[in-house]
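Next up: a single chain in structure tokens, the form predicted alone.
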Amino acid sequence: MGRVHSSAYRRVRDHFPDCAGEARLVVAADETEARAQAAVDQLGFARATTDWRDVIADPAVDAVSITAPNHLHREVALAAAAAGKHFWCEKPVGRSAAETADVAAAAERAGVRTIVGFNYRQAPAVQHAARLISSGALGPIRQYRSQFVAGYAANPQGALSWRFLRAAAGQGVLGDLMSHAADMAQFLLGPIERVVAHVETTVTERPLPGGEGTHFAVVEGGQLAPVENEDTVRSVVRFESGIAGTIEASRVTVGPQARYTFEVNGERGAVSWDFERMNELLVYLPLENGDSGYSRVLMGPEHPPYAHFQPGAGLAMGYDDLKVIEASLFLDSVVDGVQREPGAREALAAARVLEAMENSGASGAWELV
């Protein structure tokens, strides 16, 4: 993510010529040396370090990408806030709503900008799903239901890397897709109010990792260790609008490879994505001669940002666009003082959700957030 964050910066000025701010690569950080120099090598950074404190202390450095495992999240932000310096961090941005609450009032008390790396939201067809439905095209909106699952950690020898321990990761699949499917879901339709959960780990065991590595590793043979934290989680949830939907998130599907899925029906009308054809929008609006039935919307240039990335409609958009939608929200927030979302706050909501999940899991009963 390191890598994506400092391609994105680089990438603003390409595709976002009035963005307020323009990155230098000044200082990168990395605990592996090797990795550390090819931050300066291949990255572009003017020097790099084995300690992310001197990125902090650097007078020559005015804001911080956290990309580092989540453990390490809270201190990072907590000492780049102190310092004055803005952050921009991948999420989850604590490893509980705890740690995650003193990231936001830090940010608050300092005064600094943040932005959060909830990416999906800033796919234009999610843009647009969100313009179709504050505009009132839906009509009243009845119900709303999300998947975000993958298969990355399917393969019972998928090697038990940080994200699987709870002193490293925190949560599991809760901190890693259903943050993002929290965040989308009150994006779209506003804050969650309460929610009952079912939470499971699903692959209990897995092989110890061979050396560097990341959570798409397999080892074969390899000596089996517990998993400490949760691999599938199905949510109802109630909006404070009133609206019921239902989420779900699992890391260990098969079949899906990036299942990132919402939709939303209204009493006239309703939206549907899915990640995986990131630049279509699936849109059911009935038309005056009685045909009824989803229509497939190309992304295109009338659908903002896209423009931004493309001529014209049906030439794709990718993953790594949306980092860089972000990083110029990023430098917009740094150069104008205008905090932007999704920044800390709204990292802190997902979080919350996330909370009353996991302790509806533990309870077996409705929780509120």
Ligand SMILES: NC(=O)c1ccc[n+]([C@@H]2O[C@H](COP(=O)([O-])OP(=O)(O)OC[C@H]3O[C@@H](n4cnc5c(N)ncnc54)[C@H](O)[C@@H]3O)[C@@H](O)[C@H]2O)c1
The other form holds:
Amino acid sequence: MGRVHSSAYRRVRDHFPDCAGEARLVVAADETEARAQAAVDQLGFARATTDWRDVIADPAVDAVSITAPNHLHREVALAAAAAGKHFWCEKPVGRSAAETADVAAAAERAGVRTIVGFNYRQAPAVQHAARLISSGALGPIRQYRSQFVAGYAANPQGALSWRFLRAAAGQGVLGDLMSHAADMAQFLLGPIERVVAHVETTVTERPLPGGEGTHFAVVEGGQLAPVENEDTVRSVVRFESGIAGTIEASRVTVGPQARYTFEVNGERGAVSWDFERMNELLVYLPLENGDSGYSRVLMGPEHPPYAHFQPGAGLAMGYDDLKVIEASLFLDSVVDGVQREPGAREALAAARVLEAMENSGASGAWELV
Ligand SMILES: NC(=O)c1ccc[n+]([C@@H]2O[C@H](COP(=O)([O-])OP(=O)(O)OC[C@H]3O[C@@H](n4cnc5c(N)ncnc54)[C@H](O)[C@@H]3O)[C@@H](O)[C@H]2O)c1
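May I ask for the structure of the form predicted in complex with the named molecule now, the form predicted alone having been displayed?
Time for the whole complex; same chain goes first.
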């Protein structure tokens, strides 16, 4: 994710020439020296360090990206806020709602601007869906269903990386994928009030990693150790508005690679989106001739911010482009002082939903958010 943020900063001016801010990549930290050096050799940073505190302490640094494993987010964010530095923090902002609350409070106290890596919100099709919902085009909303199911941890030989350990990651799929889905649900339909969830760990042990691999590293025949957090969650949610819905997340689903979907059904119409087809939105609005069923709408320049990336409909935007949009929002905020969404406050709202899901998994009952 450090690479993705770095590239996003470099690309902002290409796509958003009117962005108020411009990033200079001053200093990158990675505890692994070779990776820190790669930030200079490959990513365009002027300097590198193995201690993240050097980044915060550097007077030339106005703003920081927090892309380390989850357990460091709170500590780095609090240090950044205390030094008056704005931050772009990856999700989940904390290992728990309490940690996320600390970060949100620190940012508020220090008056620094934040943006959080709920990048899928930035997809033109998602923004279009949000406009259709809020304009009333679909009529009063009746149902919501969403899935974020991926297979990145489906192979039981996948190494026991930091993502599977409580101390390093906190929650499992709740923090990793459900955090996106909880944010999306609340972005589209407002606050979730209560949840009931089934929380499961399907792959209970994994081989210890051999070296400095990523969570995609596969280890054949290694020594096994326990997975400490959940990999699959199925939930029913009830929004404050009274609408009910379902949200499911898993990191061990064989088949889908990044099936991140939502469907919103109103009284008159519906929308349906799948990240695996990021640039399409299925829209159902009743036609005068009586035709029914979804129509496939291709994103084009009339669906902001698509025109910043491609000149005509049907050309593809990709995942990394969403991060360029996120970077431009962050730089705008740093310069004009206007807090944009999703920031630490929205991360806290999502974290509270995740906590209620975890509690419900243990209690077997509805839990208030
Ligand atoms: N928004 C998204 O779609 C998205 C996608 C992937 C990851 N993420 C988030 O980004 C964060 C990083 O995930 P990743 O997949 O890049 O992890 P990763 O394990 O690939 O990379 C983490 C990096 O942090 C470095 N590191 C570890 N401890 C450090 C320390 N004490 N000081 C400095 N550097 C340290 C590691 O050496 C490694 O280079 C996580 O919080 C994850 O949830 C978000």
